[in-house]
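A single chain comes next, written as structure tokens; it is the form predicted on its own.
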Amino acid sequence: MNFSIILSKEVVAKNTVTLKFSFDKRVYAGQFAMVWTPGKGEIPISFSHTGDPKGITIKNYGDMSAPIVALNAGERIFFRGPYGNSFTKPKDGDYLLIGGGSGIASLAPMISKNAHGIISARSMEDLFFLDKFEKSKVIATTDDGSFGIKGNALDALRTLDLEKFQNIYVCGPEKMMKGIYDYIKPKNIAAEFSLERPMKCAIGICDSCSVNGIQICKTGPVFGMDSLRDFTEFGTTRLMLSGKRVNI
């Protein structure tokens, strides 16, 4: 278990913000921690910045994410980790990042001068990061029209050229990233997805975030192509902390 005293806090969209903190540890693209408040539940979450400061972006989603949100320059936050795999680096040329609502805060350490962008949000007010990708090359969404494409990062996806990007990275909504594995599967274009399940220990011991057997927390978060084509629960069902199954 981890402290850290937080260096800064900076809100970059409505109900989110990213806190920046001292980590010694190396981190990567697409590993997380488990995040805690003292008397509240931990929540694992992506690492937004992976160099020095460290920091993680949150959204408001609830009673477990609120009080993180909360947390102010000066104050402890608490956390252990990182924890699971992490994305490929990026080979020479152009890649695609796909993040759909918080998801572009896994994908942001990856953004450079060759990284092109979808990030899709409901709104204008819910959009971050884009200010971090050269102007011509991210294209936003939204649901409500307030901002970009009216529609989601799918709509995006089929406005684009696919063949000039060495990989597509994606992280969001599970039926965004159901939407866009069924879309580039014909098209055999290398493309990783970061899964996100509910969690309790991120150790696999509790089973929680499994899907088909595989425990997301271990063997992931992030998977390629051809591990997806095994995932029938992918985009389709998930487990809750209690251990019921539900439809996604």
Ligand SMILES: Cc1cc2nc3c(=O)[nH]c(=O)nc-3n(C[C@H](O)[C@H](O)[C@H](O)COP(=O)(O)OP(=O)(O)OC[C@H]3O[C@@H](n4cnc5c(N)ncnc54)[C@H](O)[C@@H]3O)c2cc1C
Second form
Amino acid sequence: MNFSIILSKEVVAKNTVTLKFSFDKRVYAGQFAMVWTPGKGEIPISFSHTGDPKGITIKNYGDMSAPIVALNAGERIFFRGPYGNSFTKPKDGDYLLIGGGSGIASLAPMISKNAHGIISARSMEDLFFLDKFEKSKVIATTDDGSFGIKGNALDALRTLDLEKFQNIYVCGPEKMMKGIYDYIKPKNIAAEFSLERPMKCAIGICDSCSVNGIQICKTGPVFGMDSLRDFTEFGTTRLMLSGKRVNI
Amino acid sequence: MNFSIILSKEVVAKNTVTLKFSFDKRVYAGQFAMVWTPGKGEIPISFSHTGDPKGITIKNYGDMSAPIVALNAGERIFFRGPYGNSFTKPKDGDYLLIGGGSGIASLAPMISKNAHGIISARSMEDLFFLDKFEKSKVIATTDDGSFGIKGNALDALRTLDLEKFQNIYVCGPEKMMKGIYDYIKPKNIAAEFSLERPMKCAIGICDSCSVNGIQICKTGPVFGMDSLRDFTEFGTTRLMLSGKRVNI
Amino acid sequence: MPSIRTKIGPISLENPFMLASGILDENGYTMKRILENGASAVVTKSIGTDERTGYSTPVIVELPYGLINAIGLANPGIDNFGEEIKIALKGNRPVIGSIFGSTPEEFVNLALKMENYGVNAIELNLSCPHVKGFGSEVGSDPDLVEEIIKELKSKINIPVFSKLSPNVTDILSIAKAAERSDALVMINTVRAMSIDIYARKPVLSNKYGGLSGQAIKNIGVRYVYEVKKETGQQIVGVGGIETAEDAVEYIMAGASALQVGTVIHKKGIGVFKELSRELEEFMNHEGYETVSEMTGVALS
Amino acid sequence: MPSIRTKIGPISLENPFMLASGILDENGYTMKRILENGASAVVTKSIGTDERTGYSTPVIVELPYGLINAIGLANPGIDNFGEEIKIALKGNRPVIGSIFGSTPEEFVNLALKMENYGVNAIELNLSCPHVKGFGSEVGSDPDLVEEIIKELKSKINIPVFSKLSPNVTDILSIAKAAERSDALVMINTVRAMSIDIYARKPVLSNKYGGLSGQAIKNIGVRYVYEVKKETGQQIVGVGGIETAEDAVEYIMAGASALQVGTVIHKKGIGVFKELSRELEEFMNHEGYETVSEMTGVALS
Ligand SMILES: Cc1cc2nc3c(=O)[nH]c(=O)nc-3n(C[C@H](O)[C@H](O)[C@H](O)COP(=O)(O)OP(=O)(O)OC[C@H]3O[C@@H](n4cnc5c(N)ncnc54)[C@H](O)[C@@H]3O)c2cc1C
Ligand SMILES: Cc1cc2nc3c(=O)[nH]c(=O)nc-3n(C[C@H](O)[C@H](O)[C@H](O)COP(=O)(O)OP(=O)(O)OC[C@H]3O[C@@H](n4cnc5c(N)ncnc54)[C@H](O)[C@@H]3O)c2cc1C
Ligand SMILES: Cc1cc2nc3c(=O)[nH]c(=O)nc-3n(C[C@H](O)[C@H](O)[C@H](O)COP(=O)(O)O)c2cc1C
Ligand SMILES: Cc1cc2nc3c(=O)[nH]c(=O)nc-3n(C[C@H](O)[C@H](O)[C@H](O)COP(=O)(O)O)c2cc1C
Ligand code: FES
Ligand code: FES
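Could you give the coordinates for the form predicted together with this ligand, as opposed to the form predicted on its own above?
Following is the full complex, with the preceding chain placed first.
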């Protein structure tokens, strides 16, 4: 297990913070860490900052994320990783990042002058990283319409002319990603999706994150359109932590 | 455990053979291997040939050496190593090798045009490697006088003017080496002795080969005059395989 | 060309390398994929009567020479596992159902359901906590082991393998108690713990876990050898197999087939084909025609 | 500056790092040299009643992550060991006499002679074969362990440490049986075997041997933690300690002092000073003043 001292803590949205710390391994956009709070559990969290210092952006969802969100500058953050593959570097020209919920955290290292964005959240207070984009290039959506388009990421996507993007990168709830996948499939556009499944080991042996025999934690989390085509489990069923199969 | 196929077997003296085999690790003169005959035991044996192929020259003393001496070309020889340090390279000019019994085996890789030799054995039929020296530069001694000087290596050494040697290298029974050490100590000549003690592990942990706290198998087997001065156990007492201390 | 085919009980295997229980065998699709990628059989995750989420994370510690895990017998419960087996069986090679329980009745009930799902054999995980006595495992109580196997053999028609725990003083008494099994599987993980000295706490939420991988290979070889020598039973060797050399070590100690788990962490599932190829090369080189010719040669 | 001094029973140690029994402690001069090079104490090779040559070679197998040894309790016999102790004691730090036997009387006789030679404590090696029962070790019979220690404590005046074997189902019953000891030493080696697949034979002449080094570290930590938690006894941690981090892991699990052996193979005897220096650095960095402050912190 590695640990680093937290250098800074910034509240970026409701119950959502960015923690920065030094870590001298190379990390690529899309990779994640297993973040451990001793005595409280360990969860997968993407690197939202891959330069120096590194950073994670994490939302308080429940028992295991809460103690991480509660950490303060000067305290230790324990983690192992980086794990997983990464997004391919965008080609020259414009590209689109679509982040649903905390999904935008894993896309954050890809934000640049050429990046367009769709950020969707439940409500205005849950939105973050809008300000990292050029104002004219980003669309927000909220379920309750408190900010931006009332609706979801797919609703926003439908308003855009996808021809102008070299690549599309997506991270968010699986249902949302499935909707986007189905929408762009006929359009023949290069797109990458970062999948999220319950993870226990993060090293490709426990099978809790697998989709059609592929371990998201190791071969993924980032998959292109071709891989997703073979994933009959994508957007349909998944295993719970017990291994029980449920519909998504 | 490594193994090699024996390429050739040559009888070099009574009950003494040289076995050659390929082994692609670098080996230095003075280093040894632990040679294993499955089911029959494992003993330390010096490399008598350190080039390509490598070789060992071994005498049948008892239960563990006999099955090695009995090996034939085409069969497998099992060993681990090389272990131990090595003789320092002789300076330009003449140097002297003194081998008692099978001790000359470990000195053999040092034989060159500039090498002088004293080889001592029980009897004529036990002598080997005389022919590797220039005829005028080697003296043989036998306990029974059947060849060369009747007497031991020290008797031969006394006949030589040591001034002409840049280095002296000695390997043989400890009593003989102690005699030689005592003889040359006052003369201030650079000399190196390869010590032999019972060895079990060859990796410096079992203590069976130690002399005054130093493990012959690891720090040795080759020691210079300075080290030997501190070895009060050298030539006086040693531990048997049980650990019982006995006089030499 | 030598043949790497082997048999364990009545089950014929394309090669000696099965997937060990607990590694990538919770999701039917994963098992199917592993069968399609060279494993000669898969053993499912150990399944119990009731659904269990298992211990909370962390459930794994990475060591330089192995892993410590405390998954905590997470499983969907036998009644929810049929679909996974059905998917796995599409891999067209044997699927072995691993089960755990604490009484003979529970084992029988689980085994009957597994048999019904169509598995080719049952593997008994005897390493779960024993309720009657306490502190120790089902697999450390010879009488209980004997009773479980006797019951099972009388009630089910597919072969039964018993997977033994290495955390015992006297493996032979357990092996003898399990002698009605069609094969013994050895070894399960070795109890261990890792403490994070900067967090000042055991890493695993369960504190204790099971050591697997390289570190335990020679412990496993010892158990296989000792039990083969004393009982002559058919044995499936498992524990730290990373290369064909490791596999041969187990085979020469007495194993007729093998299972691999932790190595997948290092080498991915390509390891199955790699092991088969390397084993074939070794046999070719050393002049062995069949696996059974090698089995137990180090015993003589 | 933190202090790395520690105490085990009544014995005060300059640092927690003692030399473990069986490694470089047969020859008095070697023990003396190791004491002069930073070990806080040495434990002698285990000494029995009669002289034993031990098993014939090979007695050691080198693995990437440890060693397997089967020295076979080679020892000169207690009556021939006095001179070595005398030499070792010139190292001016504690010398602990390790003894093995199979009956209480034998242990008492050995301990009295050791005491007479001037050792500072006795360490009981309870891992030698048990004759009454068979197959297992003295250290797996709680009644015998209890009797041995009771007898010893009534007859000798120096502290008695009991070194426990990890090859048991239930360490707690053994630890409790040994509770009159001044400290428990854990762990001895784990039974293992290595087969040379080209020779088609076990490498060790005794076939079976004991695994030590890295591979067993987390097994040792587990035993120390479990026994400390349940008994509160003073514990000396041993098994696979290679770095100060390993040492701290044992200390946090409950050890008050440590022993190291196999690491000397990799790092030479300079490892003692290195470990002390690293431990001091760690304590400095983490704000610990004393070893006892760290002892068992992972238990809470
Ligand atoms: C590869 C990967 C990368 C991730 N990166 C990030 C990241 O950068 N930032 C981040 O905040 N989270 C990230 N997550 C999600 C994060 O791991 C989970 O949110 C976390 O495990 C929740 O644990 P918990 O115990 O706090 O909540 P739980 O107690 O498990 O959940 C509480 C409630 O929240 C719901 N919930 C949990 N997670 C999510 C979610 N992600 N979206 C919507 N609802 C959810 C649960 O269904 C439940 O109802 C990532 C997950 C994966 C697999
Ligand atoms: C570092 C090292 C390098 C060695 N290199 C060589 C080598 O290159 N060639 C070689 O032949 N031997 C060499 N030896 C010696 C060899 O290891 C022993 O001869 C061997 O261990 C004898 O084992 P055994 O079981 O055959 O004889 P044992 O049964 O142990 O001995 C039989 C009898 O022979 C006597 N004996 C054993 N060894 C010797 C000896 N070396 N000299 C005189 N009497 C002896 C014994 O005292 C006993 O009486 C080396 C030893 C060491 C420590
Ligand atoms: C993550 C993990 C989970 C495991 N779960 C089980 C299990 O459910 N049932 C079981 O019998 N063995 C289980 N085991 C033990 C393995 O089947 C195997 O016996 C052990 O890991 C040694 O083999 P290896 O070194 O090849 O992994 C598990 C091992 C690991 C690493
Ligand atoms: C070569 C060797 C010989 C040993 N001999 C003994 C012995 O005589 N008595 C004993 O109690 N332990 C003996 N041990 C066990 C060690 O004292 C120690 O418990 C074990 O090696 C674990 O520690 P380590 O990993 O630091 O070596 C021996 C270990 C080795 C490697
Ligand atoms: S989290 Fe275990 S396989 Fe991916
Ligand atoms: S032979 Fe074991 S220490 Fe040298």
